[in-house]
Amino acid sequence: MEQITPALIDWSRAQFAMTAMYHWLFVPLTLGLSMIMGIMETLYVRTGDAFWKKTAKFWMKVFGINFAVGVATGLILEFQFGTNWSNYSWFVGDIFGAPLAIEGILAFFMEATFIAVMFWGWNKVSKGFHLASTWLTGIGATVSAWWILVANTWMQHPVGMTFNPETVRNEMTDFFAVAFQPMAVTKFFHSVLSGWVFAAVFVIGVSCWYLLRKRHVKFALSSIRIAAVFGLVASLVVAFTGDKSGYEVARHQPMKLAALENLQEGGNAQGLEIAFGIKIPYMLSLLSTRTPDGYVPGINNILEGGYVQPDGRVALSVQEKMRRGKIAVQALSDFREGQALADETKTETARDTLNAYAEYFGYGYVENPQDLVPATGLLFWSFRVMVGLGMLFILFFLVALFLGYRDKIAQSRCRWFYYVAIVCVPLAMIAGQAGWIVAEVGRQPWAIQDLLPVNAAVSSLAPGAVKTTFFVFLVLFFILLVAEIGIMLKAVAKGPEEIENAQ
């Protein structure tokens, strides 16, 4: 057995982070384009206008290129739970595996079934059935995202389970608490609709590239009008759910919130720092507690304890949580020893102790209180990049709507907007990546918040083996990315194809 070393933990985290971030390059576009092309095909079925068929088929082609690479990276991501994070999988596999199994059995097969009809069923099935297949492909992708985000949310706020010392596993006791906790619902809408925003920006950016070259003008204008409405609605919902998400983080992950704001010392009536020392008075308290004078703990307050938490309990210091965690870890060892010796008294005494201190079990593996402070600088700026770009996209969609529906966007004096739209495509991708940095880095060092730190979740592997596979995946992903971008650019350069007269 290999020793768990900092190098092993760092390389395992780096490999998973690289795979997850690469996967998220493709997921948002898949989620958003599936809805946009569904809207366009609906217009074709309702109006009978062959133009909308041509438009929908083009965006389906782009969707298909993106979807294929996204599926491949998603499979690699899930395999890593068994290879690099086997202790995690053993400890909570009964809970974490349930939503992923549902995602694979229900959502993935739903996509696989109807995507074939969507791509190759034109003129082979009725218009209505083909339209249903298109929408069901998009719904399948969205349902898939739901179950994956349920699993991820459970890592942020574990609920609906109990610890079984006999199997040394956490076991699910309330499926609906896991699947439909408010934090999961908020995260679903925030993450999925952020994908819709990216797809809308992408559609407008590609369309403006055509306008810049005076090609496919009608196609570009129609795509911009649909994407602008779609994107504006999505971006407003993302802003609303972002506010709700911040409130949930304040309640369940106070250290993440303190790190996001680089708040060392908390207090009442806290202002929100925009950047460079500029603050909005009372705003952080208002967002976190829904009252302008509410108490928001800082990093030092969380480490030292002593303040009143949202549930009314007085927060313990991290040192005290670590002490109780070590009692829980020792109680588990005593329980297993009592079982091996058939000592019922020792077994039951250990069980009672473990039940009393179970909520602090994960703290028994924390070596230093400062280990619980995530990377504040990275989180501080990632959060501001995400929020700042989100506000920019609201303005972007408003301008696109104004120019698109007043027939001004095709005029030569609007060329500046074409360049803005093209630049906004990579910015939308950056915004999505920044959001996941906030979510995942902010949870560190916990694999599961307050339950299992990464040093106890990682597989016992040779650091060199993980390092080697990291670079293997890096090269593979780079090749796939270059190929995907090349195929995508060729499809965009070719543009929408002429369609047959038979409808």
The other form holds:
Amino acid sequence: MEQITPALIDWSRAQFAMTAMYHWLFVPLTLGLSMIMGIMETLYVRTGDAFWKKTAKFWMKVFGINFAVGVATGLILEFQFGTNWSNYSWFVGDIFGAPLAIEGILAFFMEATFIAVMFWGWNKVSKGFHLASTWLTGIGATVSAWWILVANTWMQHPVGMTFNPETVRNEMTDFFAVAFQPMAVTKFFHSVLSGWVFAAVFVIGVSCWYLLRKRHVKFALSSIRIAAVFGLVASLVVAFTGDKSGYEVARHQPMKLAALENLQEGGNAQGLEIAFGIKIPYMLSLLSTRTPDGYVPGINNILEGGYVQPDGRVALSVQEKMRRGKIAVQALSDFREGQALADETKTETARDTLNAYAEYFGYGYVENPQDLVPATGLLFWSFRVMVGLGMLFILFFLVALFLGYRDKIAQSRCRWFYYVAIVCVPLAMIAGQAGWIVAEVGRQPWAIQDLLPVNAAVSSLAPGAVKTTFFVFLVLFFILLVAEIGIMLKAVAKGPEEIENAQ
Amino acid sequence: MFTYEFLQNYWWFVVSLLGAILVFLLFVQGGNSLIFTLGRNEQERSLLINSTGRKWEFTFTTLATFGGAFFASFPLFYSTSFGGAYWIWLLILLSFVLQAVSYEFQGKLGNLLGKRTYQVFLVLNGFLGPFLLGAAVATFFNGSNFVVNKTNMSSVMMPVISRWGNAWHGLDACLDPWNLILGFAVFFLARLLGNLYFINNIDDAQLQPRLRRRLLVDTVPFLLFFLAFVIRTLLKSGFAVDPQTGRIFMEPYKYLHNFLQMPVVSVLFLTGVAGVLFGLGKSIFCNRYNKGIWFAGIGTVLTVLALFLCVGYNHTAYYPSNLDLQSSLTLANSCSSPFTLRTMAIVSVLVPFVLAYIVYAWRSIDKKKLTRTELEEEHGY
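The form predicted on its own done, now the form predicted in complex with the partner chain:
Now the full complex is given, and it begins with the chain already shown.
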């Protein structure tokens, strides 16, 4: 009989993590490019200048190359909730399935429908309808991201539901609490606009490559100007929502914050470590509690409990939470038994116990308090890479804007900037990946924070089966990535040739 | 007004409709399975690929929405079938992933594997996609091997509710020849629909006669497989549910009874089959007739819808277990809570609006037929 083994959990996590990270190589670029294309085509429609049409079409071509891989990996992610996390699918499917379904109905169809008009409608529909289609493609992709991020936020901070022992699952009681909780709003702007940052860096990087080769100069300059403004606005919003996100994590996922800082022992007036022991005094307290002497619990404090939480309650020790969790799981067993025997007293007693301890249900599956500590080393550095690069990009866009709008950027003494811009393209990709490591590794072992750990969420499969599919996907993804990069390089090298002719 | 039972039936209808539209949209896959058979040179293959290439997103999106809607409305199916029949679903996914990238990659420089490899991927998905989806749907009638026990959730060491009964994890569906037969029927149907779509969408004097000849060749196996499956299903015992106790038992001629007891479903089914046959027949016999895809397409939607309704309505277990009859999934024991179903029902009011803009956008693209000249001028794959 199949058992839940550490190998099964690890391979299932690895497969999901790989697919999600791979998905996020392509999606941010399509999210951001769709907006940049929209801006360029709007300029075309407003000015009637064919130059903007050709410019928009070039970035649409790049968008098209990325779109398919993003869509394909998105489908795998959706189905993997069922194939690899089947218990999860039942335990919270009543809540979690809804945003996925709404995404399909409201957003994905919009994107898929209008992308066809965008690519093949140039000579078939009016200018206005075409422009609307380009924007609707981008809006479809963005609304789609909204619902997916709503679903992800709910895993980080489950709200709007109650546990029903009769069906043995959580059931939705408040749709608006799920769909519009403040954390989802923050996550949406933080993630989607980080995609805009990536796309802006990409556009500037590619344009600088043309400037370096002295090709397509007008095209490159125009693209840089638009991308620099777009990127600067986006990167400031990303920084602002990043700060807000830190505050929310401190309130709802204190272990994640402690692990990000590798903070073993917390306390009042905590400083923020930049790296290698260099600290900004009071900064961590300020970021996470909005007061310079606020209390920030460390990993050991969270395990031991006894401090006052932001909601005013005294934190329980993890041992105590595990004890209560086990009582809740046992009460579920008693409830089912009582039902089977038609023993009403037993059923009702069990229901009362379950209601009293439901909050700790997930801790019932935790074997060892140390299992609740995520990988601190990986998180510590991912967080610094994400934040450091985020700040670098703000500076980068400021410089691009300064050079671009004063026409200095085409001068040969700005060559250094071309190299910086090209190097920034892979860095922007790394920043996005680091961000998702922070968000997802940071909440381990919880599939749903405090409610369901990964060992109770996984499908019952042989570890070998999941390992096999992991490697099949790995090989496939690798081949497709090499092909994708090859195609992108060729497309960029070929460049917007027609634009030169149009000028 | 909206009772729990009504909402369950409503959502089964929505999921069935999405499934039915998905089968119709498999014309993209069916068409792709023909690219080497019908396209004698690169230009002709390019015409065929560009023709289905303007519709593949619809198929893909419908597949994703079908998955999402099934997840939201019948989560126990999602966890039992996807987590259990692991291999069959992953093969389906893999084939669709290959398809999604192949359009964009096949015609581009620097694509690593070469044009032909990506075209072979399209053909591979053209066969595997419809065949495996057909075989998976056949298990709705023939049963699978799983056990569902919600009490498992209280076992800390092994809390998984739905477990497959053998190590084959879905490949065991291939051991039942009737699953394969529906797989082949869906494959040939997709091919016919793809062909009818080409006839409608491509304006090319050389391809047209070849398309019509192929139509005849594929109609024969389709009819054989489809009729065999339908006749056998009507004659076999089915998985019935006692509405009072929820107990599941085998009832002789269950699916025949369902059709007889639900005349609307029978009418849908017969109208659908007639539509498919009319679309096919007229396209085969009238050389200039190109509207066959609409009759056969709508016919397919109605037929598949009727089959799904037959397997879910009228106290039937729609995802039965051969291993443990009482583990079989019914609308009532596998659906979401009344609150979720009601909320989602409100969202689904927007579906007609979505359909309207799809039709509008589709028509605006398709009013001019695809020709060789257009391929040279416009963005193509």
